[in-house]
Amino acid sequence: MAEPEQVDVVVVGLGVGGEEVAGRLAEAGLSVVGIERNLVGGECPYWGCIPSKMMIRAANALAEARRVDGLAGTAQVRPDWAPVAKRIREEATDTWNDRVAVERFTGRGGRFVRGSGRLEGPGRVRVGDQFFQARYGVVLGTGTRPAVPPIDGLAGTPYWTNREAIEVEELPESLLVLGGGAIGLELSQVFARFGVRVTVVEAMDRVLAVEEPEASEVAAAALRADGVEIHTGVRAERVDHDGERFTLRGAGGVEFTGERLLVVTGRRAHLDELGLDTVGVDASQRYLPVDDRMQVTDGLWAVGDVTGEGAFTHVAMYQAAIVIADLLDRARHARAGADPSGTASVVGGAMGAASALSASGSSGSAGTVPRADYRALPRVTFTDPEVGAVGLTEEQARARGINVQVGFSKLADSTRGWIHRVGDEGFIKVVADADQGVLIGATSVGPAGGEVLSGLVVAVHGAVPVSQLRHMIYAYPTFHRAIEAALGNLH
């Protein structure tokens, strides 16, 4: 066998997180073998938020034009889906071509390999036929995939994911959508909008289940408004397709018909891919568990998607600096024990990136690498309303033995949401540990819920005590005034 190439570092998967490690620590001067096997970048420009907020912005935009009957007039929308598709095959994905990613990354001074990377032992990656050792370790950052039940009759059958969802050109008449969580919601309303007739299945007894009941309501309030059919509690026991529609057919002989289906229940990663078992790593896992400093095992750490902290752009860069922090201060001290005048350094003044990095870092001292904290991890579901989210729900906060206190504000009670008076629908939950005297969660559901979320994040992720945010003073009129509200009815 061939002895493998001497690098620093592996990273094996471009995504979002992948791509950041494999970019920053190639402009620290650290040689380093990026692989990816589909687009850099991954998901979220081709398939996923940036895209996708492209077609919420045109449907939201539609949805406006037919509001001005209740506030300014009259007026007439004529959906078009040829600018949107348009505008996300050339403006978002340029025709699902990552050769601008690839420039980007290799005119940062990495080297780029296109293939599957296998862990073949410690530091090792094999590469088609191109194999690497890693000085100082390999990075994980494959992510995720589809995660399709198992339903009799859906294999082989031509249903789409987020994927053909995303790339299509022509609107179906109908749409079913199997899967009542964010992503299938927001594209739910998004086809709903421009005229679809569209039908949402879901087996829990409320979309959005992972959030708090009270914006679970208020989303399927608003999809219905817009016509979508949404059905919970609905457990899909088979599927058919005769060529031209598909036919969903739930338990207790519930039955569904759309000229498309749509199957949005989750994803996973495929970690029997990897070569895992070669560094003692269990593969049979949902997703890679990883420490606080992103590490799987000595040398091997993860990111992104394929870590199971939330399929989240902001949650992959996040665990992206932790990881260029941890392996810069490995490479540091590695060099300066080749070293012992303590002159060697990583190239290009990026140890006091490092250094900045570490510093910033939520726990920890100065100086160390930054652990990862998850308490104010925040989340958005881009439906109109929008659902922002922070921390725990109620449900959760109490199922953990916190002494909870809950404070609710409506949007349209505020004077902003009175004044707005058309698509005004959302609200203000605050949850609260009573003892600690700060917030633990909170939701902001309304037509700016993910912007006005960012002061909750502050107030969960600073445990700003509730008796210095009741003593803020709250813009007049804003949306955000309802948190004011919101703290005031804490009991």
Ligand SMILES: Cc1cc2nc3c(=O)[nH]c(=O)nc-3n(C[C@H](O)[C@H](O)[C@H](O)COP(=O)(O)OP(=O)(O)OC[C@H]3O[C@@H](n4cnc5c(N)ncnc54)[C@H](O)[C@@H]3O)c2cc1C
Contents of the next structure:
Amino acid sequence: MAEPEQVDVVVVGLGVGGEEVAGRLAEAGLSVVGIERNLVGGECPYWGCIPSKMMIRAANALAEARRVDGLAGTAQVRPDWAPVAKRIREEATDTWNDRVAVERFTGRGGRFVRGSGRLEGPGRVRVGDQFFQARYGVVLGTGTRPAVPPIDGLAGTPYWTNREAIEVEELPESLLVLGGGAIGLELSQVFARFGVRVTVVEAMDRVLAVEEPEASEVAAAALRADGVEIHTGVRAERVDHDGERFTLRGAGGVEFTGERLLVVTGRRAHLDELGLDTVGVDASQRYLPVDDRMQVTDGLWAVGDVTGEGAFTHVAMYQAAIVIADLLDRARHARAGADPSGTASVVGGAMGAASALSASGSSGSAGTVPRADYRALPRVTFTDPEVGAVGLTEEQARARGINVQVGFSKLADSTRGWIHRVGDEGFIKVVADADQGVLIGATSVGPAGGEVLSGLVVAVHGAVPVSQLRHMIYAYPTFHRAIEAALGNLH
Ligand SMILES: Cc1cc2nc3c(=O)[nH]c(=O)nc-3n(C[C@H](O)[C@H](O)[C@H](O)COP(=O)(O)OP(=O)(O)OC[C@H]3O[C@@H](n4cnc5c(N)ncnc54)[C@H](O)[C@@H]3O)c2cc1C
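What would the structure be for the form predicted together with the ligand, rather than the form predicted alone?
Now the full complex is given, and it begins with the chain already shown.
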């Protein structure tokens, strides 16, 4: 067998997390091979965050225009999907072409290989007929794919995942959505606002089941107001497609039909494809467990959705910063050992990047490696109203045996909510650890729920005493003044 080619780092999967790690390390002067089998950039720019938020921006513009009546005269709205599809095709995804992203990576000094990477022992990765040995480490940023449930009949049908929903050029007349989580609700509201008859079918007893129950209620009411039919507590048992329409049958004999079926029931890492057995890691796990420096095992790091720490772009970026610092630290030590004079040129480059890392806001400083801390992990569902949340829900906090206090205030009861009138649905809910006197979780639902969330994230992240939060000044009349009201009724 041919000897592997020696490089510093191999990154398998150039999605959000992998591209950041590979690009920054290459920029720092390390020899980095980046392997991607599909599109450099991954799910977020081509089928996830960016195009879905473009769709939401357009759908929200329609909704705002429909709110003109009663506030500012009259407005006639005629939705047209064509400009949305065009913007996604031309501005967001370059017709699902990653030429620019590949050039961005190679421009930073990385070496790009298109193909599927697979481990073949510690530090060794094979991709097609190329074989690499990494001096400092291998990073897996291989993400997830849609988890499609084993429902009778479903596998043979032309159902959609998020990919087909994002790529759609002409909207169907009706859409069944299996799954009432964040992605399901965001896309349902978009399509409904463009005139599609949408039916959401969810197995749990409420939509957005991971968030506070009050958030589920507001989100469900908002979608229903947009004409979305929502059926919760329905376990899908069978799917049929007669060439034109889907029929979805649920337990108890319920039946729904639609021209298209969108399956958004979660996502799954495919660890069995990565050769993990060759490095002694169990590939039958759901995700790749990592320590607080994102190490799976010595010389192997993971970043992003594959770690199961939160399927968000901001988690992938946060973890990437840690991996970069850790690998630069390892490279610096190894090079210093090999070159005691400390004049190896790459060390300067690497340290430059490490300094840049700390300057760009990472909690680490040059030469020290920050540790992952997910206590204040924010998440936003970009429905209208937006559902933002951080830390623990009330139920999660109680399940941990924490002495919980809860505060709640409705946006409509705030001056800004009252002024806003139509579209002012929402609330602030804060969850405090009464013994510690700090917030450990919060939810912010409203027209700018995701933006208002930022203050609450700082409060949870910094463990700011509740007494201090109560005695700060909140600008009048903002939506975020509802935080002060919620803190005022903590009990
Ligand atoms: C519809 C939708 C909307 C979303 N909206 C948001 C949002 O608003 N905000 C947010 O924070 N997050 C959002 N997300 C989630 C976000 O897209 C993911 O968290 C993010 O893409 C994760 O990045 P990643 O680097 O872990 O993996 P990915 O982006 O999934 O990239 C992994 C890459 O690895 C490649 N790969 C896999 N195996 C191999 C292999 N063996 N060899 C070579 N390459 C391989 C894949 O082809 C892929 O390109 C959304 C997701 C979806 C589906």
